[in-house]
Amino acid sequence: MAQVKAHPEATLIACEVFENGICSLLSALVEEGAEATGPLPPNLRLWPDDARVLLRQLPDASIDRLFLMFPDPWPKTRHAKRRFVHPAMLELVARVLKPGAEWRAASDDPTYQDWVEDVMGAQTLFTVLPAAFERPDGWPPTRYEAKALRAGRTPRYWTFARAG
């Protein structure tokens, strides 16, 4: 919601595969009871499916900025293939981002944090800025971030710039 208000000139696509996440977003955007029929902000589109499906359909160099905020960490080793930050995803993300565009990611899960550092440290498609341990300016807070901070977990915030 914060991005919708802060950037009315930008078209934003909110991707969420879980129905509860879509319902939570809609409850913040439209009046109670109007979730199914209430108008969305004109600069917002909803994609109620896996973001990977959408990314495969987008044209090359069509995205200015991508956010991955506190994704499911899939902490078990056998589930690592489900993580969005994954070597198999990097070419797809790089393809849809414009040269110099930012991919912003955040996580409070130590397993995911180590995974991101390893995966992004071993690739050449993105310039990796050092992780921040406090939310950078221009990054909206999330309820997952608030939950992590209440539980004493330390989030990390990364910015990856598309090379080229």
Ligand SMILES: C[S@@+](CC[C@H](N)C(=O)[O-])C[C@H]1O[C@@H](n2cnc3c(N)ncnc32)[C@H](O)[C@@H]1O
The other form holds:
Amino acid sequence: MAQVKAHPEATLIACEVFENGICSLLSALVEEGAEATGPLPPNLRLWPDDARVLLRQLPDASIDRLFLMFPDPWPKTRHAKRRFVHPAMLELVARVLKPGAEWRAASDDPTYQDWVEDVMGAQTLFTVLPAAFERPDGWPPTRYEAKALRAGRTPRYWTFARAG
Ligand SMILES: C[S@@+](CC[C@H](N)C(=O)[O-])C[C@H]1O[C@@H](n2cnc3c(N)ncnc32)[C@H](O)[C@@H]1O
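Any chance you could show the form predicted together with the named molecule after that form predicted alone?
Complete assembly follows, chain above in first position.
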């Protein structure tokens, strides 16, 4: 919501695969009881489905910025293929981003943090800036980040710039 207000000139697409997440977003956006009919901010679109399905349908070089804030970490090794940062996802993300566009990601989960460093350190589609340990200016605070900070965990914030 902070991004929607801060960037009225940009069109944002919010992706959330679970109905509860969409309901919680809508409750922040529209009056109680008007979730099905209330108008959304004009610069916001909702994708109430898997973000990977949307990415596969977007044209090449159509996105200026992508946020992946505190994705589900899937800490068990046997679930690693479900992680959004994954070697199998990189070409898809790179295809939809404009050259030089930023992919911003954050995680508080130590397993995921190491995984991100490994995966992004072994690819050439993105330039990887050193991780920050405090949220950079202009990034949105999130509910999950607040929860992580309250629990004493240290998030890492990465910027990956689309090469090319
Ligand atoms: C740990 S929560 C973080 C939520 C929020 N970004 C924050 O920082 O407070 C991860 C969210 O991503 C959603 N999610 C997980 N996989 C997704 C996918 N493939 N497409 C869209 N949403 C997804 C989950 O339903 C959940 O709401």
